[in-house]
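This document opens with one chain alone, in C-alpha coordinates, the form predicted in complex with the partner chain.
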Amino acid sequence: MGEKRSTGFYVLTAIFIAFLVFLYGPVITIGILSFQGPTGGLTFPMQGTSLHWFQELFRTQMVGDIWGSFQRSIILGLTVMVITVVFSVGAGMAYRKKFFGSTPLFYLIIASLVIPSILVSLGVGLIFSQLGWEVHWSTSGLGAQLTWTLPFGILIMFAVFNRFDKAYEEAGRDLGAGPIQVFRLIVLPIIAPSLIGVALFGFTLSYDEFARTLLTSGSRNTLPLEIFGMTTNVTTPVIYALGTLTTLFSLLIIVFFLTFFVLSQRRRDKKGSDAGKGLV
(Lines of atoms letter the chains of each structure in order from A and count residues from 1; the text may use other names and numbers.)
(Lines give C-alpha, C1' and ligand atoms only; values in the text may rest on other atoms or scores of the structure.)
Protein backbone atom coordinates (compact mmCIF):
# COMPACT_ATOMS: atom_id res chain seq x y z
CA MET A 1 0.00 0.00 0.00
CA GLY A 2 1.28 3.40 -0.85
CA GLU A 3 4.62 2.30 -2.33
CA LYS A 4 3.83 4.10 -5.52
CA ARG A 5 1.69 6.81 -3.89
CA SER A 6 -1.74 5.91 -5.21
CA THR A 7 -4.66 8.31 -5.58
CA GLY A 8 -5.87 6.88 -2.30
CA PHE A 9 -2.78 8.23 -0.59
CA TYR A 10 -3.47 11.78 -1.74
CA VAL A 11 -7.16 11.60 -0.87
CA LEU A 12 -6.37 10.30 2.62
CA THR A 13 -3.62 12.89 3.11
CA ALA A 14 -6.12 15.60 2.22
CA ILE A 15 -8.63 14.16 4.68
CA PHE A 16 -5.99 13.99 7.38
CA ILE A 17 -4.92 17.59 6.84
CA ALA A 18 -8.57 18.68 6.85
CA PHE A 19 -8.99 16.80 10.12
CA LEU A 20 -6.04 18.65 11.65
CA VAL A 21 -7.46 21.99 10.48
CA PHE A 22 -10.77 20.97 12.03
CA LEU A 23 -8.99 20.05 15.29
CA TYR A 24 -6.80 23.12 15.58
CA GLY A 25 -8.54 25.78 13.48
CA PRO A 26 -11.02 26.99 16.10
CA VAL A 27 -8.42 27.25 18.86
CA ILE A 28 -6.09 29.16 16.56
CA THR A 29 -9.00 31.48 15.72
CA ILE A 30 -9.57 32.44 19.34
CA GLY A 31 -5.81 32.76 19.72
CA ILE A 32 -5.86 35.43 17.02
CA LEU A 33 -9.03 37.09 18.31
CA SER A 34 -7.63 37.44 21.81
CA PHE A 35 -5.35 40.13 20.36
CA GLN A 36 -8.43 42.18 19.37
CA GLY A 37 -8.16 45.93 19.80
CA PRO A 38 -9.91 47.46 22.82
CA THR A 39 -13.04 48.18 20.74
CA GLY A 40 -13.14 44.77 19.07
CA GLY A 41 -15.84 42.19 19.57
CA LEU A 42 -16.17 38.41 19.76
CA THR A 43 -15.88 37.89 16.01
CA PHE A 44 -13.86 39.13 13.09
CA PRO A 45 -13.02 41.71 11.80
CA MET A 46 -10.14 42.64 14.07
CA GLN A 47 -10.41 46.22 15.32
CA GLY A 48 -6.66 46.67 15.44
CA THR A 49 -4.38 44.54 17.54
CA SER A 50 -3.57 44.97 21.20
CA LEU A 51 -2.77 43.21 24.43
CA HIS A 52 -5.75 44.96 25.99
CA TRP A 53 -7.71 41.80 26.80
CA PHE A 54 -4.72 40.11 28.36
CA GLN A 55 -4.19 43.14 30.60
CA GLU A 56 -7.85 43.01 31.48
CA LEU A 57 -7.30 39.52 32.88
CA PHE A 58 -4.95 40.87 35.51
CA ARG A 59 -7.54 43.27 36.89
CA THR A 60 -9.01 40.82 39.36
CA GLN A 61 -12.21 42.69 40.15
CA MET A 62 -13.14 42.76 36.47
CA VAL A 63 -13.55 39.10 35.80
CA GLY A 64 -13.79 37.23 39.07
CA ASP A 65 -11.20 35.14 40.82
CA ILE A 66 -9.22 33.82 37.88
CA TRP A 67 -5.85 33.65 39.54
CA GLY A 68 -7.23 32.04 42.66
CA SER A 69 -8.97 29.42 40.59
CA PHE A 70 -5.83 28.90 38.50
CA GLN A 71 -3.82 28.28 41.68
CA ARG A 72 -6.43 25.85 42.99
CA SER A 73 -6.48 24.00 39.66
CA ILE A 74 -2.70 23.65 39.71
CA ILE A 75 -2.57 22.39 43.27
CA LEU A 76 -5.45 20.01 42.63
CA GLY A 77 -3.89 18.86 39.35
CA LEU A 78 -0.56 18.09 41.00
CA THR A 79 -2.26 16.23 43.85
CA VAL A 80 -4.37 14.21 41.45
CA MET A 81 -1.26 13.51 39.36
CA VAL A 82 0.79 12.12 42.25
CA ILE A 83 -2.08 10.04 43.62
CA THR A 84 -2.96 8.73 40.15
CA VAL A 85 0.62 7.63 39.47
CA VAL A 86 1.10 5.91 42.82
CA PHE A 87 -2.31 4.21 42.95
CA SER A 88 -2.18 3.14 39.30
CA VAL A 89 1.23 1.52 39.73
CA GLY A 90 -0.14 -0.30 42.77
CA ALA A 91 -3.16 -1.55 40.87
CA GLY A 92 -1.03 -2.42 37.84
CA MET A 93 1.30 -4.51 40.03
CA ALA A 94 -1.68 -6.16 41.70
CA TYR A 95 -3.16 -7.21 38.37
CA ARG A 96 -0.04 -9.03 37.29
CA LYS A 97 -1.54 -11.96 39.17
CA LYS A 98 -5.15 -12.97 39.31
CA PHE A 99 -6.45 -12.20 42.77
CA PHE A 100 -9.66 -12.56 44.69
CA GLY A 101 -12.04 -9.90 43.41
CA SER A 102 -9.89 -8.89 40.45
CA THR A 103 -12.71 -9.29 37.93
CA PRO A 104 -15.33 -7.22 39.81
CA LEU A 105 -12.68 -4.56 40.46
CA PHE A 106 -11.86 -4.48 36.77
CA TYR A 107 -15.51 -3.84 35.94
CA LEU A 108 -15.63 -1.18 38.63
CA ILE A 109 -12.68 0.54 36.95
CA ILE A 110 -14.44 0.42 33.59
CA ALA A 111 -17.66 1.64 35.23
CA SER A 112 -15.78 4.58 36.70
CA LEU A 113 -14.75 5.50 33.17
CA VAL A 114 -18.16 5.23 31.50
CA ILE A 115 -20.44 6.56 34.24
CA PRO A 116 -21.83 9.95 33.24
CA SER A 117 -19.70 12.57 34.97
CA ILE A 118 -22.71 14.43 36.26
CA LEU A 119 -23.74 11.35 38.23
CA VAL A 120 -20.42 11.29 40.05
CA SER A 121 -20.80 14.99 40.74
CA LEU A 122 -24.38 14.56 41.96
CA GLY A 123 -23.66 11.46 44.06
CA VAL A 124 -20.53 12.81 45.75
CA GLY A 125 -22.30 16.11 46.40
CA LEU A 126 -25.21 14.23 47.99
CA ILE A 127 -22.93 12.17 50.24
CA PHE A 128 -21.27 15.27 51.57
CA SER A 129 -24.54 17.11 52.13
CA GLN A 130 -26.14 14.12 53.84
CA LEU A 131 -23.15 13.71 56.12
CA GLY A 132 -23.23 17.42 56.86
CA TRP A 133 -19.75 17.92 55.41
CA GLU A 134 -18.92 20.90 53.29
CA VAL A 135 -17.93 20.13 49.73
CA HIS A 136 -14.46 21.45 48.95
CA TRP A 137 -12.29 21.12 45.88
CA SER A 138 -9.50 19.49 47.91
CA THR A 139 -11.72 16.74 49.37
CA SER A 140 -14.87 15.94 47.41
CA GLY A 141 -13.43 17.56 44.28
CA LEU A 142 -10.25 15.51 44.57
CA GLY A 143 -12.16 12.25 45.00
CA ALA A 144 -14.51 12.95 42.13
CA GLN A 145 -11.60 13.75 39.80
CA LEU A 146 -9.74 10.59 40.79
CA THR A 147 -12.67 8.52 39.49
CA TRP A 148 -11.82 9.92 36.05
CA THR A 149 -7.99 9.89 36.14
CA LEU A 150 -7.43 6.54 37.89
CA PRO A 151 -9.07 4.39 35.17
CA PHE A 152 -6.84 6.00 32.54
CA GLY A 153 -3.76 5.49 34.69
CA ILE A 154 -4.65 1.88 35.43
CA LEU A 155 -5.42 1.05 31.78
CA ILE A 156 -2.01 2.47 30.82
CA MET A 157 -0.39 0.30 33.50
CA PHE A 158 -2.24 -2.75 32.13
CA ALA A 159 -0.82 -1.96 28.70
CA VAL A 160 2.66 -1.59 30.20
CA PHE A 161 2.58 -4.80 32.21
CA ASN A 162 1.09 -6.73 29.27
CA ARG A 163 4.41 -6.05 27.54
CA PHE A 164 6.60 -6.59 30.57
CA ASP A 165 9.37 -9.18 30.30
CA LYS A 166 9.40 -11.11 33.58
CA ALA A 167 12.88 -12.50 32.95
CA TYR A 168 14.48 -9.34 34.35
CA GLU A 169 12.71 -9.69 37.66
CA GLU A 170 13.49 -13.39 37.84
CA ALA A 171 17.15 -12.63 37.24
CA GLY A 172 17.03 -10.13 40.08
CA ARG A 173 15.35 -12.61 42.39
CA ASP A 174 17.84 -15.32 41.47
CA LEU A 175 20.60 -12.95 42.51
CA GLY A 176 18.93 -12.61 45.88
CA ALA A 177 16.97 -9.37 45.62
CA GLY A 178 13.97 -8.99 47.90
CA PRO A 179 10.55 -7.87 46.60
CA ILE A 180 11.21 -4.22 47.43
CA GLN A 181 14.64 -4.29 45.78
CA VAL A 182 13.17 -5.97 42.71
CA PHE A 183 10.55 -3.26 42.46
CA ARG A 184 12.88 -0.34 43.11
CA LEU A 185 15.88 -1.48 41.06
CA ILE A 186 14.24 -3.44 38.25
CA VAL A 187 10.52 -2.83 37.77
CA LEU A 188 10.49 0.90 38.46
CA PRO A 189 13.30 1.83 36.02
CA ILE A 190 11.65 -0.26 33.31
CA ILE A 191 8.21 1.31 33.70
CA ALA A 192 9.45 4.84 34.52
CA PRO A 193 8.88 6.39 31.07
CA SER A 194 5.29 5.12 31.05
CA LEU A 195 4.77 6.75 34.43
CA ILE A 196 5.49 10.09 32.78
CA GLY A 197 2.53 9.32 30.53
CA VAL A 198 0.32 8.46 33.50
CA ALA A 199 1.39 11.70 35.18
CA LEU A 200 0.50 13.67 32.04
CA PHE A 201 -2.97 12.13 32.01
CA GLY A 202 -3.40 12.70 35.73
CA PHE A 203 -2.49 16.35 35.64
CA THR A 204 -4.19 17.44 32.44
CA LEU A 205 -7.42 15.50 32.98
CA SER A 206 -7.72 17.06 36.41
CA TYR A 207 -6.73 20.53 35.24
CA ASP A 208 -9.43 20.47 32.54
CA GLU A 209 -12.12 18.53 34.41
CA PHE A 210 -15.48 20.22 34.46
CA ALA A 211 -18.51 17.99 35.06
CA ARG A 212 -17.12 15.94 37.93
CA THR A 213 -15.97 19.05 39.76
CA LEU A 214 -19.18 21.00 39.17
CA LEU A 215 -21.05 19.99 42.32
CA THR A 216 -18.04 18.89 44.33
CA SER A 217 -15.76 21.92 44.42
CA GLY A 218 -17.76 24.08 46.81
CA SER A 219 -17.75 27.83 46.78
CA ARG A 220 -14.23 28.15 45.43
CA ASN A 221 -14.10 27.35 41.73
CA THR A 222 -11.43 25.54 39.80
CA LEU A 223 -10.33 27.17 36.54
CA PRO A 224 -12.66 25.31 34.12
CA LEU A 225 -15.64 26.20 36.34
CA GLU A 226 -14.51 29.81 36.45
CA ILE A 227 -14.16 29.90 32.67
CA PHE A 228 -17.57 28.34 32.20
CA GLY A 229 -19.07 30.89 34.58
CA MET A 230 -17.52 33.59 32.42
CA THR A 231 -19.21 32.29 29.26
CA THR A 232 -22.60 33.27 30.66
CA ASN A 233 -21.77 36.83 31.67
CA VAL A 234 -18.63 37.95 29.84
CA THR A 235 -19.19 39.08 26.27
CA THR A 236 -15.79 40.53 25.47
CA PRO A 237 -12.66 38.93 24.02
CA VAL A 238 -11.28 38.73 27.55
CA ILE A 239 -12.61 35.16 27.58
CA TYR A 240 -10.56 34.41 24.45
CA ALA A 241 -7.49 35.86 26.15
CA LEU A 242 -8.07 33.52 29.08
CA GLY A 243 -8.72 30.61 26.72
CA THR A 244 -5.50 31.35 24.85
CA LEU A 245 -3.44 31.57 28.03
CA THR A 246 -4.78 28.39 29.57
CA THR A 247 -4.40 26.49 26.29
CA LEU A 248 -0.80 27.71 26.05
CA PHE A 249 -0.29 26.56 29.61
CA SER A 250 -1.69 23.12 28.72
CA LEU A 251 0.62 22.94 25.68
CA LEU A 252 3.55 23.92 27.87
CA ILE A 253 2.71 21.09 30.26
CA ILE A 254 2.39 18.61 27.39
CA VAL A 255 5.71 19.71 25.87
CA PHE A 256 7.33 19.50 29.31
CA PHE A 257 6.18 15.92 29.85
CA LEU A 258 7.06 14.83 26.30
CA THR A 259 10.52 16.38 26.54
CA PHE A 260 11.02 14.73 29.90
CA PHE A 261 9.98 11.44 28.30
CA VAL A 262 12.36 11.79 25.35
CA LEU A 263 15.26 12.93 27.56
CA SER A 264 14.80 10.04 29.97
CA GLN A 265 14.97 7.64 27.08
CA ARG A 266 18.02 9.33 25.55
CA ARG A 267 19.80 9.33 28.88
CA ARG A 268 19.10 5.65 29.21
CA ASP A 269 20.41 4.89 25.73
CA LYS A 270 23.57 6.89 26.36
CA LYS A 271 24.33 5.12 29.59
CA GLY A 272 23.94 1.83 27.78
CA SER A 273 21.52 0.68 30.43
CA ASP A 274 19.08 -2.01 29.45
CA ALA A 275 16.31 -0.57 31.60
CA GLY A 276 13.19 -0.11 29.52
CA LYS A 277 14.22 -2.90 27.23
CA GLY A 278 12.26 -5.19 29.51
CA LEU A 279 9.17 -4.26 27.59
CA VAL A 280 8.44 -6.77 24.87
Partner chain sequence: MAVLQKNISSILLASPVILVLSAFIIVPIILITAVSFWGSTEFSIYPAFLFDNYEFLLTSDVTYRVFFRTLYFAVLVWAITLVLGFTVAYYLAFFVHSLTWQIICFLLCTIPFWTSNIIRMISWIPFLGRNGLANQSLIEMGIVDEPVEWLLYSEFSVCLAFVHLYTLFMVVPIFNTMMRIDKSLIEAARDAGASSTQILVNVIIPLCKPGIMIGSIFVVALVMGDFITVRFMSGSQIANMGRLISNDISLLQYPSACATAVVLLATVVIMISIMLRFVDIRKEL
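Would you mind giving the form predicted on its own, to go alongside the form predicted in complex with the partner chain above?
The next block holds one chain only.
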Protein backbone atom coordinates (compact mmCIF):
# COMPACT_ATOMS: atom_id res chain seq x y z
CA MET A 1 0.00 0.00 0.00
CA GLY A 2 1.33 3.40 -0.92
CA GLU A 3 1.48 6.29 1.48
CA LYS A 4 -1.84 8.10 1.76
CA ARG A 5 -1.77 11.62 0.40
CA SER A 6 -2.78 14.45 2.68
CA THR A 7 -5.60 16.85 1.91
CA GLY A 8 -3.07 19.63 1.44
CA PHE A 9 -1.40 17.70 -1.37
CA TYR A 10 -4.63 17.55 -3.39
CA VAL A 11 -5.40 21.21 -2.68
CA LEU A 12 -1.96 22.28 -3.93
CA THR A 13 -2.28 19.98 -6.96
CA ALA A 14 -5.63 21.56 -7.84
CA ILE A 15 -4.14 25.05 -7.48
CA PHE A 16 -1.20 24.10 -9.69
CA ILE A 17 -3.49 22.66 -12.39
CA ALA A 18 -5.66 25.79 -12.25
CA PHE A 19 -2.53 27.90 -12.65
CA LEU A 20 -1.47 25.92 -15.74
CA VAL A 21 -4.93 26.27 -17.27
CA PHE A 22 -4.93 30.00 -16.56
CA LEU A 23 -1.42 30.37 -18.02
CA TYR A 24 -1.68 28.23 -21.12
CA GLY A 25 -5.45 28.05 -21.69
CA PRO A 26 -5.66 31.25 -23.79
CA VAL A 27 -2.68 30.19 -25.94
CA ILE A 28 -4.18 26.74 -26.54
CA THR A 29 -7.58 28.29 -27.34
CA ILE A 30 -6.04 30.64 -29.92
CA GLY A 31 -4.11 27.72 -31.41
CA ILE A 32 -7.30 25.68 -31.81
CA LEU A 33 -9.31 28.54 -33.30
CA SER A 34 -6.54 29.29 -35.81
CA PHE A 35 -7.46 26.02 -37.56
CA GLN A 36 -11.00 27.20 -38.33
CA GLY A 37 -12.45 26.48 -41.75
CA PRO A 38 -12.75 29.23 -44.41
CA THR A 39 -16.16 30.28 -43.02
CA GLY A 40 -15.02 30.22 -39.39
CA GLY A 41 -15.14 33.17 -37.04
CA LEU A 42 -13.35 34.34 -33.93
CA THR A 43 -15.28 32.20 -31.46
CA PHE A 44 -16.50 28.66 -30.87
CA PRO A 45 -18.08 26.54 -32.23
CA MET A 46 -15.57 25.89 -35.00
CA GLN A 47 -16.79 25.90 -38.57
CA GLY A 48 -14.74 23.02 -39.91
CA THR A 49 -10.97 22.64 -39.75
CA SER A 50 -8.33 23.71 -42.28
CA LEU A 51 -5.06 25.56 -42.80
CA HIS A 52 -6.90 28.32 -44.66
CA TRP A 53 -6.01 31.13 -42.26
CA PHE A 54 -2.34 30.19 -42.20
CA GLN A 55 -2.34 30.38 -45.99
CA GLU A 56 -3.96 33.81 -45.76
CA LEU A 57 -0.98 35.05 -43.76
CA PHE A 58 1.30 34.47 -46.75
CA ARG A 59 -0.95 36.37 -49.14
CA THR A 60 -0.98 40.14 -49.57
CA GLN A 61 -2.82 41.61 -46.60
CA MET A 62 -5.24 44.50 -47.04
CA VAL A 63 -4.39 45.75 -43.57
CA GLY A 64 -1.04 46.09 -41.83
CA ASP A 65 2.51 45.03 -42.54
CA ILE A 66 2.85 41.65 -40.84
CA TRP A 67 6.10 40.43 -42.34
CA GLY A 68 7.76 43.84 -42.27
CA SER A 69 6.97 44.17 -38.58
CA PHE A 70 8.23 40.62 -38.00
CA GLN A 71 11.57 41.50 -39.61
CA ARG A 72 11.88 44.64 -37.50
CA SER A 73 11.17 42.69 -34.31
CA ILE A 74 13.82 40.09 -35.20
CA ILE A 75 16.46 42.73 -35.99
CA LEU A 76 15.61 44.73 -32.87
CA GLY A 77 15.58 41.61 -30.70
CA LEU A 78 19.00 40.45 -31.92
CA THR A 79 20.46 43.94 -31.42
CA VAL A 80 19.05 44.18 -27.91
CA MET A 81 20.35 40.68 -27.16
CA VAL A 82 23.94 41.49 -28.17
CA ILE A 83 24.03 44.82 -26.33
CA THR A 84 22.45 43.30 -23.22
CA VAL A 85 25.00 40.46 -23.09
CA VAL A 86 28.02 42.74 -23.64
CA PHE A 87 26.98 45.40 -21.13
CA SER A 88 25.80 42.88 -18.54
CA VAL A 89 29.15 41.07 -18.59
CA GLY A 90 31.00 44.39 -18.43
CA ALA A 91 28.91 45.56 -15.48
CA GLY A 92 29.34 42.24 -13.71
CA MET A 93 33.11 42.42 -14.10
CA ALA A 94 33.22 46.07 -13.00
CA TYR A 95 31.14 45.47 -9.85
CA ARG A 96 33.49 42.77 -8.61
CA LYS A 97 35.41 45.68 -7.06
CA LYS A 98 33.95 48.69 -5.31
CA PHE A 99 34.30 52.03 -7.07
CA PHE A 100 33.10 55.56 -6.39
CA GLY A 101 29.37 55.92 -7.02
CA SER A 102 28.78 52.19 -7.53
CA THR A 103 25.81 51.98 -5.15
CA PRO A 104 23.82 54.95 -6.58
CA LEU A 105 24.58 53.71 -10.09
CA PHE A 106 23.25 50.26 -9.24
CA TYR A 107 19.96 51.63 -7.92
CA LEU A 108 19.71 53.91 -10.93
CA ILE A 109 20.06 50.91 -13.24
CA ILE A 110 17.36 48.81 -11.58
CA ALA A 111 15.01 51.79 -11.05
CA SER A 112 13.68 51.35 -14.58
CA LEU A 113 12.18 48.00 -13.54
CA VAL A 114 9.72 49.69 -11.17
CA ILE A 115 8.83 52.64 -13.41
CA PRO A 116 5.65 52.01 -15.46
CA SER A 117 6.69 50.95 -18.95
CA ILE A 118 4.39 53.40 -20.70
CA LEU A 119 6.06 56.28 -18.82
CA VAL A 120 9.48 55.11 -19.97
CA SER A 121 8.19 54.95 -23.55
CA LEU A 122 6.70 58.44 -23.24
CA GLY A 123 9.90 59.85 -21.72
CA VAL A 124 12.22 58.40 -24.36
CA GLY A 125 9.91 59.58 -27.14
CA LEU A 126 9.79 63.11 -25.70
CA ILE A 127 13.58 63.29 -25.33
CA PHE A 128 14.08 62.34 -28.97
CA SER A 129 11.44 64.83 -30.11
CA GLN A 130 12.91 67.67 -28.02
CA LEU A 131 16.40 66.98 -29.38
CA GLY A 132 15.08 67.01 -32.93
CA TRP A 133 15.94 63.36 -33.52
CA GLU A 134 13.71 61.04 -35.47
CA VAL A 135 11.62 58.69 -33.34
CA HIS A 136 12.42 55.32 -34.91
CA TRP A 137 12.21 51.70 -33.82
CA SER A 138 15.96 51.20 -34.36
CA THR A 139 17.03 54.17 -32.19
CA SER A 140 14.47 55.36 -29.65
CA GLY A 141 12.78 51.95 -29.70
CA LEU A 142 16.13 50.29 -29.03
CA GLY A 143 16.90 52.65 -26.14
CA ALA A 144 13.49 52.11 -24.54
CA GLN A 145 13.80 48.34 -24.71
CA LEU A 146 17.31 48.38 -23.24
CA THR A 147 15.89 50.06 -20.11
CA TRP A 148 13.94 46.80 -19.68
CA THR A 149 16.47 44.13 -20.67
CA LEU A 150 19.71 45.54 -19.23
CA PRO A 151 18.62 45.50 -15.56
CA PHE A 152 17.62 41.84 -15.85
CA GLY A 153 20.89 40.93 -17.54
CA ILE A 154 22.96 42.87 -15.01
CA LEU A 155 21.18 41.30 -12.03
CA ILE A 156 21.84 37.83 -13.46
CA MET A 157 25.54 38.55 -13.96
CA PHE A 158 25.82 40.02 -10.45
CA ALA A 159 24.49 36.75 -9.07
CA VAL A 160 26.91 34.78 -11.25
CA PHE A 161 30.01 36.73 -10.25
CA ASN A 162 29.03 36.71 -6.56
CA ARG A 163 29.48 32.92 -6.70
CA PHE A 164 32.51 32.98 -8.97
CA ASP A 165 35.67 31.48 -7.44
CA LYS A 166 38.55 33.87 -8.09
CA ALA A 167 41.03 31.05 -7.51
CA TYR A 168 40.57 30.01 -11.15
CA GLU A 169 41.75 33.40 -12.35
CA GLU A 170 44.65 33.46 -9.90
CA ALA A 171 45.76 30.04 -11.16
CA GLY A 172 45.71 31.33 -14.73
CA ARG A 173 47.76 34.40 -13.82
CA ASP A 174 50.26 32.21 -11.94
CA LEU A 175 50.72 30.24 -15.17
CA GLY A 176 51.55 33.44 -17.06
CA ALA A 177 48.18 34.26 -18.66
CA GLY A 178 47.40 37.92 -19.29
CA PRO A 179 44.09 39.64 -18.42
CA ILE A 180 42.57 38.98 -21.86
CA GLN A 181 43.65 35.33 -21.81
CA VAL A 182 42.26 34.86 -18.32
CA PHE A 183 38.91 36.28 -19.39
CA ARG A 184 38.75 34.40 -22.70
CA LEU A 185 40.06 31.02 -21.57
CA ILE A 186 38.87 30.87 -17.94
CA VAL A 187 36.10 33.33 -17.08
CA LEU A 188 34.13 33.16 -20.32
CA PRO A 189 33.79 29.36 -20.49
CA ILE A 190 32.66 29.22 -16.84
CA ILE A 191 29.98 31.89 -17.20
CA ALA A 192 28.89 30.73 -20.69
CA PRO A 193 25.65 29.04 -19.49
CA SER A 194 24.61 32.26 -17.77
CA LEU A 195 25.43 34.26 -20.89
CA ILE A 196 23.05 32.05 -22.86
CA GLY A 197 20.38 32.80 -20.26
CA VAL A 198 21.01 36.55 -20.51
CA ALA A 199 20.88 36.35 -24.32
CA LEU A 200 17.58 34.47 -24.18
CA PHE A 201 16.17 37.01 -21.72
CA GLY A 202 17.28 39.90 -23.91
CA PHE A 203 15.84 38.54 -27.13
CA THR A 204 12.51 37.29 -25.80
CA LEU A 205 11.84 40.40 -23.71
CA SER A 206 12.55 42.58 -26.74
CA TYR A 207 10.59 40.42 -29.19
CA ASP A 208 7.46 40.53 -27.01
CA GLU A 209 7.76 44.10 -25.72
CA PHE A 210 4.74 46.32 -26.32
CA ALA A 211 4.45 49.18 -23.83
CA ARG A 212 8.03 50.50 -24.07
CA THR A 213 7.88 50.40 -27.86
CA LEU A 214 4.43 51.96 -28.21
CA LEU A 215 5.60 55.60 -28.31
CA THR A 216 9.16 55.02 -29.52
CA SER A 217 8.75 52.98 -32.70
CA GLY A 218 7.86 55.90 -34.94
CA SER A 219 5.87 55.20 -38.08
CA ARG A 220 7.02 51.57 -38.35
CA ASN A 221 5.49 49.01 -36.03
CA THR A 222 7.19 46.05 -34.41
CA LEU A 223 5.27 42.77 -34.37
CA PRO A 224 3.52 43.24 -30.99
CA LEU A 225 2.32 46.68 -32.09
CA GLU A 226 1.19 45.29 -35.43
CA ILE A 227 -0.81 42.53 -33.75
CA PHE A 228 -2.41 45.08 -31.43
CA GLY A 229 -3.36 47.19 -34.42
CA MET A 230 -4.87 44.16 -36.15
CA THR A 231 -7.19 43.52 -33.20
CA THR A 232 -9.07 46.72 -34.05
CA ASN A 233 -9.69 46.01 -37.74
CA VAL A 234 -9.23 42.29 -38.42
CA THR A 235 -12.31 40.15 -37.77
CA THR A 236 -11.11 36.77 -39.08
CA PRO A 237 -9.07 33.94 -37.51
CA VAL A 238 -6.04 35.13 -39.50
CA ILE A 239 -4.99 36.98 -36.34
CA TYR A 240 -5.16 33.69 -34.44
CA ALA A 241 -2.99 32.04 -37.09
CA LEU A 242 -0.46 34.84 -36.66
CA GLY A 243 -0.54 34.39 -32.88
CA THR A 244 0.01 30.65 -33.23
CA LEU A 245 3.00 31.11 -35.55
CA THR A 246 4.63 33.74 -33.34
CA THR A 247 4.17 31.49 -30.28
CA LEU A 248 5.79 28.58 -32.14
CA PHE A 249 8.62 30.88 -33.19
CA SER A 250 9.22 31.90 -29.56
CA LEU A 251 9.32 28.25 -28.52
CA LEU A 252 11.78 27.47 -31.33
CA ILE A 253 14.05 30.26 -30.09
CA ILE A 254 14.01 28.76 -26.59
CA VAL A 255 14.73 25.28 -27.98
CA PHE A 256 17.59 26.69 -30.06
CA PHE A 257 19.24 28.31 -27.04
CA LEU A 258 18.78 25.20 -24.90
CA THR A 259 20.23 23.00 -27.65
CA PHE A 260 23.16 25.36 -28.05
CA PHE A 261 23.75 25.22 -24.29
CA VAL A 262 23.65 21.41 -24.19
CA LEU A 263 26.00 21.06 -27.16
CA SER A 264 28.41 23.64 -25.69
CA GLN A 265 28.39 21.81 -22.37
CA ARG A 266 29.11 18.48 -24.03
CA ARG A 267 31.91 20.00 -26.06
CA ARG A 268 33.40 21.53 -22.93
CA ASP A 269 33.15 18.21 -21.03
CA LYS A 270 34.77 16.39 -23.96
CA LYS A 271 37.68 18.85 -24.01
CA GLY A 272 38.14 18.39 -20.28
CA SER A 273 38.05 14.62 -20.65
CA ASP A 274 40.58 14.69 -23.50
CA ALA A 275 42.86 16.97 -21.50
CA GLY A 276 42.63 14.61 -18.54
CA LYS A 277 43.54 11.62 -20.71
CA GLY A 278 46.54 13.51 -22.04
CA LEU A 279 47.89 13.96 -18.55
CA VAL A 280 47.60 10.27 -17.73
